[in-house]
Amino acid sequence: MRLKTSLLQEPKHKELVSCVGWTSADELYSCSEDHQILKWNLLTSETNLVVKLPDDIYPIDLHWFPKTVGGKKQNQSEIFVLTSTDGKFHLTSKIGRVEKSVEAHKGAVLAGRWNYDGTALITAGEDGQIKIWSKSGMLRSTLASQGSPVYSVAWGPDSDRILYTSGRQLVIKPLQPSAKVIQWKAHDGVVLKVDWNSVNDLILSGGEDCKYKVWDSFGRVLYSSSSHDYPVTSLSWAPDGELFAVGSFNTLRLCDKTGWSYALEKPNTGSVFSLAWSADGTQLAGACGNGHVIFAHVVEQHWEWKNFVITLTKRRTMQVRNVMNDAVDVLEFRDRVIKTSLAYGHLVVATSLQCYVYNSRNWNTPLIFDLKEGTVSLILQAEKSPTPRHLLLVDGAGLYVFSYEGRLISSPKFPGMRADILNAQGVSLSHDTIGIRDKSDEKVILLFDALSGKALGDGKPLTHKLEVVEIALDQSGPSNERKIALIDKNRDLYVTSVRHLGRETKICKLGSMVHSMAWNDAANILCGIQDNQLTVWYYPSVVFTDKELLPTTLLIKDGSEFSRAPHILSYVGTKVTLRQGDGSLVYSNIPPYPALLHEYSASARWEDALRLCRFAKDQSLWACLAGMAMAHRELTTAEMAYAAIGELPRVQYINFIKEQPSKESSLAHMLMFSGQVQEAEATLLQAGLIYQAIRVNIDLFNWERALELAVKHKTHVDTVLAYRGKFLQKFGREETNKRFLQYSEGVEVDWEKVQAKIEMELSNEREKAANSSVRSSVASRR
């Protein structure tokens, strides 16, 4: 990837440039200490003078009332803020006539940002007072005051904290006057430009000591550039929060999120004093110090998938490069690109008003369907071979599920939804669920149905007991079994199912200080960075049925290999691709069985699955179908699985299960391995079988529970204190709680009576299992 650049040969401005600002994806207003402001059309390659501003108005900055807010137009006029040195700021609009002039500093006003909905205004001069004013230009507070001027200011994520420079140390001060301000030293020269990006909550700053830094919200840096040759002038986020650019004496850097360097371009500008992103991410302005405004524009980014390579060689024309017969095609566009996605055999591409969708089994005909105006800025794949296959759209307005072929399938809504700052962190699509963080409540994740946009289940949304950082849906097996991966904010992974019927959803911790992950995209294999190696869950089910087997089911990766920070882009096939903390592209490969083995136990082929354990001699494997079959209840295999990773003590226990003499028993005692108690003594208190509940509360020590249901049904009451009686006499202690002694007043305990009486119960358990059994056969033969 890298920024395609375009200066003129002469500048166009007569002064040094201080500041620029995009109305629309092809028009640019820049304004210079000649007291200009012109209009560039990038389309028709124009400048035009906008106004001459009053010879004591000398611009510092600028910035556009916002155009959309939560995707609605609003209604108000096109007005920018323009602040100057003479201590004013400049409401103007959009044919250069001055609306308002408010004396807001003494000296000069260094900085004027909108918030994101243009509720309200933020100003920081060089007297070193911050404030805020509303939309009109009315002041409402002064929000801070210090003895060094402030530089550079900008909003948090939702408009409710503001981060300002002051001197060597950067402030984030929230608007509510009780919370806590964090202040940290970020630079050892005066900190000259900062941003802060609402869909990655991230920070970056630049100063005086000729670095730029990334950092999170809380303050923690996580990255650091070396020392460039000249001070850091400007630096902006892109609207997505993936990449972001610096500008500098003679230099224009692009870097991705995590910092590293994608390309460097030297044009000849002077310093760059302030860079700005179109809305669609696309393209970028810069005001420089000699006059000029560079244009440049982002090109040869890369997607892979299995066996293409597609380049992105002009704004409009995509190259597909298969490797392995080296085919090339080229794919032309009618606007420029904004957004691509290459996955499950499809491409893609999303310009300024149309969809286009690729085969990748013919680059010919693609099927292209027009958008709503809105620029996307996410798009997420999802496949169930054969059928159905769909793709999610998120632009400024909200979701789209669209298919394949174009149509609109569902738009899921949702109270405060901001779609706009939604990412590929906070969003996950399976082929039918779409799962996504609420960003108002980082603890909510709420869950969708795919083809229909409604909520799941009851409509109640998925709580977590922290704020959760990641998501992912996995993206094979049935719909009932559908699980989602979260990363919380301590590092710590869970899986939970997303569809639970009725009952307490159950969060299940897979591992601790996991910084990414991503599902198979073929099998319900999870993989992710795991401190610094790579470990792939290969059946992260197996919580729900044998948690004890998990650490058994595991593949870690040295990672020795890896340098600092690896973050997972995908995890196709057999093959993972990571991104390192300097940007190069690390693959690594995974063997293929248990992939295989997700296939055999999905197919109830238990045979083939045997076999391939038995071929591959692998702990893991083993241990993997045995979980596999407990969760299929196949019991015969679950127990040649766990003698095979020498688990005696479950292979009696299902011995035990297959001896029990009704399949209500049975599967009672399989809920009971997986640890279901509860669901075990309602699957047998349903069936009647009141005994075989009493029973599993005596052989848990549930003491209380066995007596409460033996008074409650008036049967095995002497059979509960028989038992009770015994375990005391074991460990040679006397009978303290008041319930059983006063039961065991009123009750005689016979040891034989009681044997006779389970004896009883278990003939005519089976007598009813038999009859049963016959009545379906003869009704099946009928």
Second form
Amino acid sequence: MRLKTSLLQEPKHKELVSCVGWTSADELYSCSEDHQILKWNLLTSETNLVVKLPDDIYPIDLHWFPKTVGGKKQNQSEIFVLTSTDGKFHLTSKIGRVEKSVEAHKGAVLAGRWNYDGTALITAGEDGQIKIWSKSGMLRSTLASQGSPVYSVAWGPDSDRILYTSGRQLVIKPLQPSAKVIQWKAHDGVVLKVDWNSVNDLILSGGEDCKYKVWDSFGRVLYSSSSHDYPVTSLSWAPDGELFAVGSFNTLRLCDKTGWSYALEKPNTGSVFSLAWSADGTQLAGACGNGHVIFAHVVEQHWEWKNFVITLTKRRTMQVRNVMNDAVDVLEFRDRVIKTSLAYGHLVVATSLQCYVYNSRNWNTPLIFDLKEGTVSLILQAEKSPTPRHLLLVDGAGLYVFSYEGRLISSPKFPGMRADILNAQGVSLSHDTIGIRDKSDEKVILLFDALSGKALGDGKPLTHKLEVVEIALDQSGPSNERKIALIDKNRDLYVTSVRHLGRETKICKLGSMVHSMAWNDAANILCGIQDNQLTVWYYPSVVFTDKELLPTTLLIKDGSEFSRAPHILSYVGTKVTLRQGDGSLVYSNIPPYPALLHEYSASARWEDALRLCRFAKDQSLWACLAGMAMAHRELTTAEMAYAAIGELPRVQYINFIKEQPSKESSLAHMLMFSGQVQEAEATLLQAGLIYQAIRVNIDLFNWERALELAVKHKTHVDTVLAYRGKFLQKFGREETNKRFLQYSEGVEVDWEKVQAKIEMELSNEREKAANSSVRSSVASRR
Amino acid sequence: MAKDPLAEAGFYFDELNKLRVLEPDVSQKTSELKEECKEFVDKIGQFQKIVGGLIELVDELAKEAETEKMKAIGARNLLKSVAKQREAQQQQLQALIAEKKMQLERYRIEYEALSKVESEQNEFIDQFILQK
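The structure above corresponds to the form predicted alone; please give the structure of the form predicted together with the partner chain next.
All chains and molecules follow, beginning with the one already shown.
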């Protein structure tokens, strides 16, 4: 990936250009110290003078009023704020008329920024004050004042906090007066510029120590660049938060959000005083010290999927290369490419007006459909082979699920939706479900049916006990077994089922210190970076059936092959693609057996599954098979698998389940097997097997409950008492429980009688089961 | 010789026997002087002309020398600035090289990872074939 820059032969401005701002994807305004405001049209490559400002106005900063607010278009005529050296800011219309000039600071006004919904304006001045103004330019409050000039200021993602510079320090100040202020030393020189992205919540800063740094919103440093030759004079996040640009003397740099640099350009610009991305994130403009305005766009982006490599060669051209036979196809588009996604054999390209869907088998005839809003910020794809397939498009206005044929399937909505700040970590799509992390309460995950766009189940969202950082839905398997993996603020990885019937969802923990994760595209295998090691959960659902098997079903790859902070990009087939902290791509190979095993278990081919495990001779595979077989209540297979990994107690228990007199009791014991005691008891009581229910409780030493059941159903009180007596005797203790004392007075305990009663119960149950099975077989024959 | 009475009166005859008040010698001398004076004036004029030419020439030379000097200074400054420019260019190129080196390092790591995957896959295939 690199920047392609263009610079005119002769500068249009006579003096240094101080600020630039985009109105649309193709129109830019630039202000210069020669008092001119110029309008640059990129489609016609024309440059027009908008207005010549009075000679005493030297512009410093420019910011356009935000265009869209929470998906709604602003009706207000387009205006921008222009700050100047004389201590005023000017609300200026698109035609260049100064609507209002407001005396704001002593000395120059160094920065002026609208918040995201356009309800407030913040200005920072040379006098060290930061002031908040209403939309019409009325002073609301002075938020801060300090002894040194404030060079740059930025709004937080929810417009409830601001970030500003204070000498070498950075300060995050919430608008609420009582909230805590975060302040930290950021650079060894004066900090000149800051920016805060609303999508990824990361902060950028650059200063006179010639470095740029990336911070999280708690002020922890994520990346610190090496020292440049000149101070960093400008920086700017791309709107989607994936990239940022850094400007310095004769320097323009394009960087990944993790800080490493994609490309460096050395254009003849002088110092770049201001950088601005267009709203769709495709164009970059810079205000140059020598009177130029530099334009740049990102080219040579790569996408890889299996044997295809796709490169964006020009703004409207892509090259598809099939590495199997070196065949090259060139794709041309009518408009600029804004977003691209390549997965499941399909390439989806969103341009400013249309969406193109290519099938990897045929690059000649794409399916084209029109887009309502221009700026697609995220594309997700899902597939269940062979159909239905669909894709999720996110733009500033909302979320849309389209079929690959271009039909709008659904458009999930929820109150307080801010589609413009959704990112890939906060949204997940599988072929039947959409998961979205709620931005207003980050503990909540909203789940939608992908086909209807309605909330899943009873409409209650999934709530975790901590703030969720990343979510991912598994991609295969039946809809009612859809699972979601989530990473919370403590970096613990959990998995839970999405569609649950009535019962409270169980959120099971898979691991801790997990920094990044991805589901396999074809099987429900999860991989994650756990403490710098690549960990693969071959069968995450095992936590629902047999939690203790989980450590045996893991594949842990030695972390020494990865350097600092790897991040998982994709997990396709048997290949995990990771991006290291320094930007290099590394790959890791996962054995193909678990995926095969998943396939066998999904199609209930247990014989094949056993043969595969015998062939591979892998403990983790046997453990997976044990878990899968138990989940599908395939006892014979489970018994063999448990035997293979030496889990003898479990083998014994399975045998015990097999010996159960009726279906209901074996079902109940299978539930017991996966630790669902209450469900097991409920099943037994529902089937009228009171003795079994009591017995279950006796086996768990749950005496009180056993007695309660016995008393309630007026049966087997003596059995409970007999077993209790035996238990106490064994441990050499006296009865202290009042209820037991009370009942033991009235009931005679006779072991022989008890045994006989139990025998009778069991034979009754057997008889009943036999009868019902005969009845059902007769019924089925009919 | 007897004194000419005319001469005593101050009258003389010249060769053409014209009566003269001036002595013929003096008159001759006078005319000679006049001749010489004329000659002198001519010579002076000539001299002035020559000197004027010379001055012009020197002036021109001076001018030329001045421009040459300016040129030399300019060239010298240019040379100095070229050195600086080269330095800047070098710096720029160094930065670009560093960037490319970083990219190369990334590619090297990627290549290594891919080689490892390849060897793992080969190993897997071998194992697979052997076991069958």
